[in-house]
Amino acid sequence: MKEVDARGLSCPEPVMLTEEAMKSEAGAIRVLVTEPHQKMNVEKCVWDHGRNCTSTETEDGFAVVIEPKK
């Protein structure tokens, strides 16, 4: 599974890593960030390209994991 480390940088730079990582991998990304926002903007993100994903409360902040591409 790919990862992205978006932890601590500020918008919009957490969506456009998820961006260029759902450009390049089809299979499972988990995105990871600091703040809730950053977490619905990740979200919302996924959404507009047509993936699904599921988040979970990390120790430092959440982890956004992308499903494959169907």
The other form holds:
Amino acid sequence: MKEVDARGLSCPEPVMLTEEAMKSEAGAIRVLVTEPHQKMNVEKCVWDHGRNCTSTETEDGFAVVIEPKK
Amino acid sequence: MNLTDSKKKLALAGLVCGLVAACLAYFGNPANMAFCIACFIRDTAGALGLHSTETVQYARPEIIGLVLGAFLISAATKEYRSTAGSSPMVRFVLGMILAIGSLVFLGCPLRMIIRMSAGDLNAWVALIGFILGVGTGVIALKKGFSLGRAHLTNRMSGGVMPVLMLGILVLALATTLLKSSQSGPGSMHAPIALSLIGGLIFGAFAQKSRMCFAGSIRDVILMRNFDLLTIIGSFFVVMLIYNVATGNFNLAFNTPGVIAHSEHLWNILGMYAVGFAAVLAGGCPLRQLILAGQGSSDSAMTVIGMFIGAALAHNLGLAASATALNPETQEITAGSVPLNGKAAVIICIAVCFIIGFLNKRSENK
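Hand over the structure of the form predicted together with its partner chain; the form predicted alone is what we had up.
Let us now look at the entire complex, which starts with that chain.
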């Protein structure tokens, strides 16, 4: 699974990196972020692109797993 | 509590913050400065003796309330995270630029919106510069700009800024150590308790809604996302209604008493520097205070940069003077930006370009 490590990066970098990854990867993508608002921004970005995701809390933030493109 | 999942909730946050600002203006804050981050940091820097301009010295409880409000709500909703390490000294410099650019225009982005809602056409001119500055920051972001990663650090580090703010509040309430203006904008303020409560409410709603004046325009340019702009829109509407209702709406350029000037080029360039620096720092002056409250030591460095920048703006004669009316002769003296201020803005913009186009994400793996 492709991984985007956006931990500790300032807004809007996590969303920009997620968008970039979704353009090049049709399969599942795991995005790592630190802040709760970044998790929400990434989720919103994924939904805006017509894909689904599920988020879980990690030791140092959150992991948003984007489902493969349908 | 999540205020970011619908535009209605975001608009509500803007409405509440607008009501707080209107309330504080009604109860004594300078009318068109109802809630200005740069002005209030400058006043607080003056109260601490960091500069000696006697008309702008007052420990503004709004600033203290903003940081403490963000701290308390983020702790209560488990969003407090003590982080540090993302180019802190670069962020310090960006903080200085935010303050200097704001004081050349005479207001932060928040006050720009408040001035726009009062019909001050100078603020509408400055908006052009602000949008262009944000746009330049977006170009830097698209070219890979990054200040690198922040890391989780000791819990105490993130709590230092809220504790320092609490310390200023204690000094203001329990001692006579802090300076307090007897005339001028610094002498005009709402009662302390009201200002503090207003700051706490504003801080809490700004934290939960991610309110950011630079971020709102950045998101529109970068992602065609209007979420954050919704907050600013409803804030503007509330202030517009307040200004019309109280007779403070005056559609004009030369408006003595508003604390503004009509040097259009420098209004544009001042806010250009602010917009550019705010995108590079990840948020406007308000957002920096909120992030500092929720544990970011990097944003706390930006806030300290704003204190030093504001102090320098007055110590080195960089801040603009406002258009004023002589009550005896009824003569209007046009406000202006001193030569030192013009030079400082040019330097600030040059520094933004250096920071924006030399810090790449690829260097910070």
